[in-house]
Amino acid sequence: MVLEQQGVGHGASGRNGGFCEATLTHGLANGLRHFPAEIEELERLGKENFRGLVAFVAEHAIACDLEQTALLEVATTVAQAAELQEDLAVRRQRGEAVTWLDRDQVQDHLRSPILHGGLRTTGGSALVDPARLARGLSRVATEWGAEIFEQTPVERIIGGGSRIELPTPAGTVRARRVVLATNAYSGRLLRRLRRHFVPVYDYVLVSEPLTPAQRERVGWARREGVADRGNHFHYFRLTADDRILWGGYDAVYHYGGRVGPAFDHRPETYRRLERQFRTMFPQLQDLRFSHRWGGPIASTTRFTCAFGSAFGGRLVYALGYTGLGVVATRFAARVLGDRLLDPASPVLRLQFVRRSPVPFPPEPLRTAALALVQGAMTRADRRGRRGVLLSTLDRLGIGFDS
């Protein structure tokens, strides 16, 4: 049984920017970071649940436009083009497929003045409509005898005895066994929760459809998914339909870890992303953007989902995806299902799984202690260097950017 707040797919599993890709742990270089021992199983099992993906939407014909594709990471510094030449190396030792591209041969790819360089990766990486592959993959759990129930808020989480009492408007569910994936709103219902990770909200526009001359003004024919190297950093992407969504930059806080739907518009940040937009394509100023939408992204310090579980372990959960979890929610469903149904699974075994990542502090400290990181990024991203505050952290563990 499924109880679902709003409609499937409502927030981040709708909302998200469709970049699909094998990394479990938000990158090979922040998977060295916190955990070097386990990386080669993460890596393989990463892989593995990225192909486990893909096969099954075809196997199940969920029409989500599923499009494997390359990823292309920019600079738009001379700085930046650095440090993407510093991965490199790295990456390429651990055998991704990862390609240098110089100035000249990054407007091969995508036409824009502000590029000084690129790398681009393939394989381990593809683009969807999320909205349609939450209804697909809702569709296949009814086929296989899920009730899935939307506009079903549960109201709290009430332990003691043998079950776990949750109710709801329409009457209050008793479960042995419950699962709380909820992501960024998670510290409603488990207050405990909310030390691990913090809800920042995010924006994206998304143009009308492309011209022919439009598209053969920006080039682009390789369609991959592009991020942006900087700490306040774009993701940008082609749809199936040839609509350009460009979104990020702006992580937004709001004190106390608030979410709700007065959150989900910010008619300042869409002008500031139009405005960086029209910067990074000036060829294409009379491109119109006809949608535009914003929703929380749960963040941990150490940038990868937080496992655990509550009421004797009868309850279990997982959040913090940090904007990559489209594939990572997969693997996250594999190690909830073991801890409830499989204790002895290996997967189980992983620190990766059994260490929570570094507490937030609480209020107001944890406010504060945002805006001096939020005020550090943008003082690198001018000065193209990290500053005391950001290596101290990178020195702990500890991450943030946007």
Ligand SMILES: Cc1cc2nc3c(=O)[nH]c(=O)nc-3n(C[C@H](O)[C@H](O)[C@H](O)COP(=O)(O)OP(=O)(O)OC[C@H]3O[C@@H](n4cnc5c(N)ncnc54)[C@H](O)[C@@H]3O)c2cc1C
Given for the second form:
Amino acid sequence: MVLEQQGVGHGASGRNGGFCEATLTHGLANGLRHFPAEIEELERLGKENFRGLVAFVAEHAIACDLEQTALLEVATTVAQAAELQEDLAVRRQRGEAVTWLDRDQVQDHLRSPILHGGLRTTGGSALVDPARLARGLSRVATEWGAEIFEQTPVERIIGGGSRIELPTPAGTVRARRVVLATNAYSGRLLRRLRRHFVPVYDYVLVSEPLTPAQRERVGWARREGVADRGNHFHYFRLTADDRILWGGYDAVYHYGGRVGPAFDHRPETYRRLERQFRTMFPQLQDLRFSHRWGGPIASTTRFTCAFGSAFGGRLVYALGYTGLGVVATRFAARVLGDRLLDPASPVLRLQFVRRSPVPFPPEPLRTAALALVQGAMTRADRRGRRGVLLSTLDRLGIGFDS
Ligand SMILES: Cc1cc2nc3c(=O)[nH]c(=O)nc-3n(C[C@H](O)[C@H](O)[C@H](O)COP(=O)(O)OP(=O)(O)OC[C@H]3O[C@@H](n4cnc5c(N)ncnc54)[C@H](O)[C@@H]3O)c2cc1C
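Mind sharing the form predicted in complex with the ligand? What's above is the form predicted alone.
What follows is the whole complex; the chain from before opens it.
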């Protein structure tokens, strides 16, 4: 039985950029930093999980415009180009199919006057329409016997008795086992989870479909998903009907970790994103944006999800996929399923699953710390070097990201 406060895909799963990445660790470099002893296994599990999602979509004819495209990470400054080249060596060593594109070569993939180069990686990425994916998954779950109750908010979790009680406006559900999959919304239902993550709002613009002439001006024949290498970064892609989705940069935290519809739109961020888009693609001054929205991302200090349990193991949770949850949630579902049904499963022995991330400090320190880190990120993007605060956090293996 699934209890959903609004409709399927109401949360980040229906609003994201649709980048599907095989990594479970928010990239190889971050995985090496946090789980060096397990990185090979995590990379293998990530690829298996990614292939599993692609196969599942095909097998169940989920119409979600899944396109297996390469990932293009681009540099808009000399410093970003140097960082990408550092990555290149590590990723090649680990067997990734990654190619460096210099200033001229990158233009063959994507035309923009501000690009200094890029890394193109094939084999572990795809693009989807995320809302259609969420609806398709719910259709298959229903065919398999799941009952999905929409417009049914869980008001609180009561765990004292033999069953966990979940009161909703339509009545109380009593369950022997519960999976809490409320990600950025989790702090409301289980206060203790607040220390594990910060909900930050991320926003996107979607353009009108490009005309053939506009498509010609931008190139992009191979339809890669693209992200720049800034600390405040943009991600952008073509949709199946040739619109451009352009998102990222701001990651907006609200005091106390508040989430809700009041934060779903932010005109100031939309204006900034549009300005930045026009700098990236000055040849598309005539392109208009027809859709704009935002949603909450749950970020942990290590940028990978946190697993745990409550009420003597009868409730399990996973949250905090940071900006890469479309595919990682599938792996998390496997972990949570194993915790409840197959406690001997080897994936449960991974440090990745067992170790909690370093907690965020409580308020008001949390807001102050995030403001400090975001300020340092803005300065680092301007100056082209990380600065003392970010370098220290890097060494400690903690941070903040969308
Ligand atoms: C703008 C944006 C862009 C992103 N881009 C990407 C991307 O390109 N690639 C990528 O991999 N990831 C991306 N992400 C992150 C990704 O979307 C998330 O990590 C992932 O969708 C999390 O899935 P989830 O099921 O854990 O959480 P959600 O999809 O947020 O689902 C949680 C659900 O719980 C429900 N809920 C909450 N409280 C209650 C309650 N009390 N009772 C009942 N139901 C409740 C909510 O309504 C919601 O539907 C992006 C996120 C955002 C916001």
